[in-house]
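Only one chain is shown below, in C-alpha cells, and it's the form predicted on its own.
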Amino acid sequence: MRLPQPCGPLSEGVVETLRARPQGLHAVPEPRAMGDVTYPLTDRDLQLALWVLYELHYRGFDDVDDPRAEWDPLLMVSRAALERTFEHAVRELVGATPQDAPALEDLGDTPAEQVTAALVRMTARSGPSEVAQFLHRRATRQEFCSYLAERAVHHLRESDPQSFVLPRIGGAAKVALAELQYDEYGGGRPDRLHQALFARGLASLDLPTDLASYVEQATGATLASVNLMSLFALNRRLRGAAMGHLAAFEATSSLPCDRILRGARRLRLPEEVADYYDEHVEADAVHEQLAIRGICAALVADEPELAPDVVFGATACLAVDGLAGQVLLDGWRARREDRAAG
C-alpha cells in the first residue's frame, strides 16, 4: 500500500512528512479551530491525517523506506496534536447525545453489574441503523456496492485496533477479548479470517481488495469511525474505552447484518457477500454476551475506576458510527435528488 493523495494542509503535511525521510523533516501543522463539534469527526483532511498515522502501526506504507518512522518524535507530536482535537470532538458529541440512562450508581451494586446494565439498556435501544434498512429494501445495486467501498476502510483491517488492547488488560476479560478475536481471526481458519471474508465479497463484484483503493474515497465521518478506534486501542488511558467501543458494536451488529444480507439477497448479489454477513448474523449475537459480561464487566470488576470509560467509549461507539451512518445517507438521498431533478 502507498501513501494516499493528500487532501489538505494536514494530510499533506503527515504525507510529505513521511516522503522525505531521510532527507529532512517538515513540521505538521496544528489543526484549525472547531467550529460545529462535528467538524473534526466529518473533516476528511484531519481525519485521513491521522489515518495514515495510525497506520503506521499496522501495515505501514510501501512508500515510507524507514520503518523508525511509526515512532518518530516530531510525527508523534504531530499526532497528539490531531488527537487532542479528535477526542474533544468525540467527547463533544458525546456530551451533545441525549441520555436518559439513571447514574452509573443506581444500576447495580457493583461497578461489573452497573457497566452491565448500562450497556445492556443503551444497545437494546437500538435496532437495525437506518442505513441497514435502506440496503434491506431500497438500495441500488451501486448503492450497495458503494456501501460496500465505503465499510472497506474498517472491514479490511476487522478487530486489528482490539488486538492492541490484550496487554493492556489481564484476567478473565483478557481471556475473554482473546476469545473473541480468535472468532473474528478464523477459529484457526484463514479462509474464514472476517479481513479474508470480506475481501472476496469484494473480489465477487470485480472491485479491488486493497485498502488504498478505498481510503482515497472515504468520507471524513468514515474515517472517524475506524480512527476512533485506534485512538482508543493505541492509548492506555482509553482501555476502558476501547472495550466499551467493542461492546457496542458487537452488541449492535447482528440485527443490521441480517438486514444487510437480506438485502444482498434481494438484489441477488454473490454468495460470496452473503456470506460475509451471513457470518456476523451468528457471530455477533454470540459476541454480544462475550464482550459485555465476559470482557467489559469483567474489566471494571478488576479495575473498577474504569466502568466511566467504558460506558464513554460505547456511547462513543454509537455516536461516531450514527453520524458515519447518517453523512452516507444523505449522500444517497442528494444523488437520487439530483438525479430527479435531472
Second form
Amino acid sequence: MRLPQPCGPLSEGVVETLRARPQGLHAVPEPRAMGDVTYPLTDRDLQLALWVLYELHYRGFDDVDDPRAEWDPLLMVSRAALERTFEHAVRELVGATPQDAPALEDLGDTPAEQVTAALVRMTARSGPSEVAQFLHRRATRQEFCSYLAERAVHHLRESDPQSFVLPRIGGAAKVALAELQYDEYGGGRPDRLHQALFARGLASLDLPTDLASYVEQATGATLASVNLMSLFALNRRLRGAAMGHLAAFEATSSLPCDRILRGARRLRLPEEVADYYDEHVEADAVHEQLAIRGICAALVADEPELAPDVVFGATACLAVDGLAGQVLLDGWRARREDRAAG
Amino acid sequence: MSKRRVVVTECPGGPLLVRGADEVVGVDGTAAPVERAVVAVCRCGRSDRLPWCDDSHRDRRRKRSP
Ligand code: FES
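In place of the form predicted on its own, the structure of the form predicted in complex with the partner chain is requested.
And the full complex, kicking off with our chain again.
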C-alpha cells in the first residue's frame, strides 16, 4: 500500500515526514493547525493523519523506506498530540449522549454483573440501524456499492485492532477474546478469514480490493470510527474501553447484517457479497455473547477498576459509529436531492 | 489426547453457547452440522435460522416467522 494523498496541514505534515525520512522533518502538528480543527470527529485531515500513523503499526506503506518509522520518537509525539485532541472529542460526545441508565452500582452486586447489565441495556434497544434499513429496502446498486466502499476501510482490517489487546489482559477474558478472534480469523480456514470474505465481495463487483483506494475516499467520520478502535487497542490504559467497544459493536451487528443481506439479495448482487453478511448474522450472535459475558464480565471480575472504561468504550462505539452512519445517510440524501433538482 | 468435552453455557434472555458439539438436531429432526468452535443455539424460537440464534431474541415486538 502507498501513502494516501494528504488533505490538509496535519495529514500533509505526517505524509511529508514519512516520505522524507530518514532525513527527518519535524512532524509535530503545529498548534495553529490543530487550532483550525473545529470538530475532530469529522475532520478528515486530522483523522487521516492519525490513520496513517496507526497504519505504521499494522501493515505499513510500501513508499515509507525506513522500517523504523513505526517507533520514531517524533512521530510518537505527533500521534500523542492528535490522539489527545481525538480522545477529548470522543469523551465530549459520550458526555453529551443522553444517559437514561442507572448508575453502575445499581445494576448488580458485582462489577461483572453491573457491566453485563449495562452492556445488555445499552445495546438492547438497537434494532437494525437506519443505514441497514436503507440498504435493505431503498438503496440503488450504486448506493449499496458506495456503502461497501466506505466500510471497506473497516472490513479490510477487521478484528486486527483487537488482537493488540490479547497480551494486555489475562485469564478468562484473554481466553474468550482468543476464541472470538479465532472465529474472526476464519476458524483455522484461510478461505473463511472475515477480511478475505469482504475482499471477495468487493472483487465480485469488480471493485478494488486494496485498502489504499478506499482510504482516499473515506469520510472523516468513517476514518474516526476506525481510528477509535486503534486508539483503544494501542493504548494499554484504554484496554477496558477497547473491550467495551468490541462488545457494543458485536451486539449491534447481527440484525443490521441480516438487513444488509436482504438488501444485497433484493439488488441481486453476487453471492460473494451476500456471503459476507450471511456469515456475520450467525457469527456476531455468538460474538455478542462472548464479548459481553466472556470478555467484559471476566475482565472486570479480574480488574474491577476497569468497569467505567468498559462502559465508556461501548458508549463511544455507539456514538461514533452512529455519527459515521449519519454522515453516510446525509450524503445519500443530498445526492438524491441533487439528482431530483438537476 | 484428552477426551473432548462438550460444554453448554446459558445466556440469560438469549441463546445457549455450545462448544465442542458435532451437530445440533432441530425440532424438525434435521441435523445442522456445527461449523465453528462455538455456536449459539436459539432458545426463544424467534430465529429465522433455527437452530441457530440470529439475535432476534432482542426484538420483543417481532413475531416468530413460520
Ligand atoms: S435466542 Fe437468539 S434468536 Fe432465539
